[in-house]
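As a starting point, one isolated chain is supplied in structure tokens, in the form predicted alone.
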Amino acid sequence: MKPGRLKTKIFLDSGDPQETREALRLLRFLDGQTTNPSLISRNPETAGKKFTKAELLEFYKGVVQEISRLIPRGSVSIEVYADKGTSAQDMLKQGREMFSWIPNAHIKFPTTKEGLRAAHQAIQGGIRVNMTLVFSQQQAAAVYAATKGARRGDVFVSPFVGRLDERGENGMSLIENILKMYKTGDGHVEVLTASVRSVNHLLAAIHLRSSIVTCPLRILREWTEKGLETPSDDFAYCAETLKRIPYEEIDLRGDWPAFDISHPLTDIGLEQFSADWKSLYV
């Protein structure tokens, strides 16, 4: 059963549905899922395979679909392949195809150029987005902009705490940054945190009160068999020897190409989910 102080949704970030009954299971409640090409990759199903890429892509319309059912009040969110020379037409091709395959799918869109011309795009056409590997408050504000206009629920925005972490950064910091600017707009864009290390990130996002959290099976475990724990008021996140990511006071007003979304973050990120994605191929 949700905790009853509970405001922020929890995902579960997989690619594999038997995932999907075991969070069930152990939460009693799951309102949505992240996938992604790595995710996918790591299915158990795709255990020593491999696809033509139109064999892979039935594969996993089969997977979002299994998990569509399984939370079908929740959001299902499908990642479209993407490179750098991934055109926007091409992935917003293939978001038109995705968001086809369920009724409750937000496609994914990297956060660069591309992806972010795809997204704008993407919200005109009525197509709901998660916009991810997002590693700034720069790329942040990139996503409000390009994606103006939708509704509420239409738009997520997901910035990668854990690898930030990983190179020193304090990933939560960013998570902080983004709700403080996001409360100088609408609030069509909702944050869900991503990339989550352990149970302290994600009472660190609750306590934030970010809309979402996306955790991996064994993460949601660790909470289950902490009771389902909520932070309470003066619950202070531990970041240890973390570098914090200073606030910068942006203008959302702005166009979405103005603002700086480079990050090697982000092209490592692409990189991976690409190398994945070809993996299982023939």
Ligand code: G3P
Given for the second form:
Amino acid sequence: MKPGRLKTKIFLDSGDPQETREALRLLRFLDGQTTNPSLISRNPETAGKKFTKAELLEFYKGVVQEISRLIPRGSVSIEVYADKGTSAQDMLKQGREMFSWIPNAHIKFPTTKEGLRAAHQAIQGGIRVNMTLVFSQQQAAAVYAATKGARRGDVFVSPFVGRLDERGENGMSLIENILKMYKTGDGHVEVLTASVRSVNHLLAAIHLRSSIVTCPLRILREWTEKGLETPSDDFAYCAETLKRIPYEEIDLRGDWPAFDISHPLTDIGLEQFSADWKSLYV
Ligand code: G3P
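Same protein, different state: after the form predicted alone, show the form predicted in complex with the ligand.
What follows is the whole complex; the chain from before opens it.
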């Protein structure tokens, strides 16, 4: 059962409905699930199989429909295929189709110029979005500006903390910075802490009041073993030797194309998602 004082929504980061069942068994609640091309490529049912493009999409659809039935009141994120040549129109077309698969979808677009353009139009068309591969405050500002006018709950921004940690930067400090920056805005974007590597990340996300945190099953299992502990008010996140990311003063009233959204980890992440997805092709 969800601890009473826990306001942060807890999502599972997985492309496997069996793990959704296991997370529900362990936690007795689950507020949502995030999927992506790499997670789908690790679904046990894809082992040793090759698909045509159409078959692969049909497989993805079946997976998210099963997850959606398991957590009908939660949110399920579905990611469009994108590489560096994919246009906003192409992403939008995929997003529209995917949004029709289940009633509780958020569509994941990469936080690139084309991805932001697609999200900007998606929001106007009533499609909920989850902006992924976020590694900087400027990218989070661009997400805010590109989705202005959306209702709270319709836009998630997903900073990847673990991947920042892995290159020596304190990923949780980016969450702190984005939350601080968003306090100067209208609150329409929810921060979804992603790329979680430890229960410590999970507790820090709760302590910072990240709206959502998505975790692999092994972290949820570890958290269950710790009795679903929640951080005390004086919780101090220990980032050890990781370098704190400095806070930038950013005016959220800027036009979204004006923000500097380039980040090497976004490019690497996009390439990885694309490679994992294509590894399933015939
Ligand atoms: O949902 C996407 C995000 O959580 C990815 O995490 O483990 O691939 O860095 P990871």
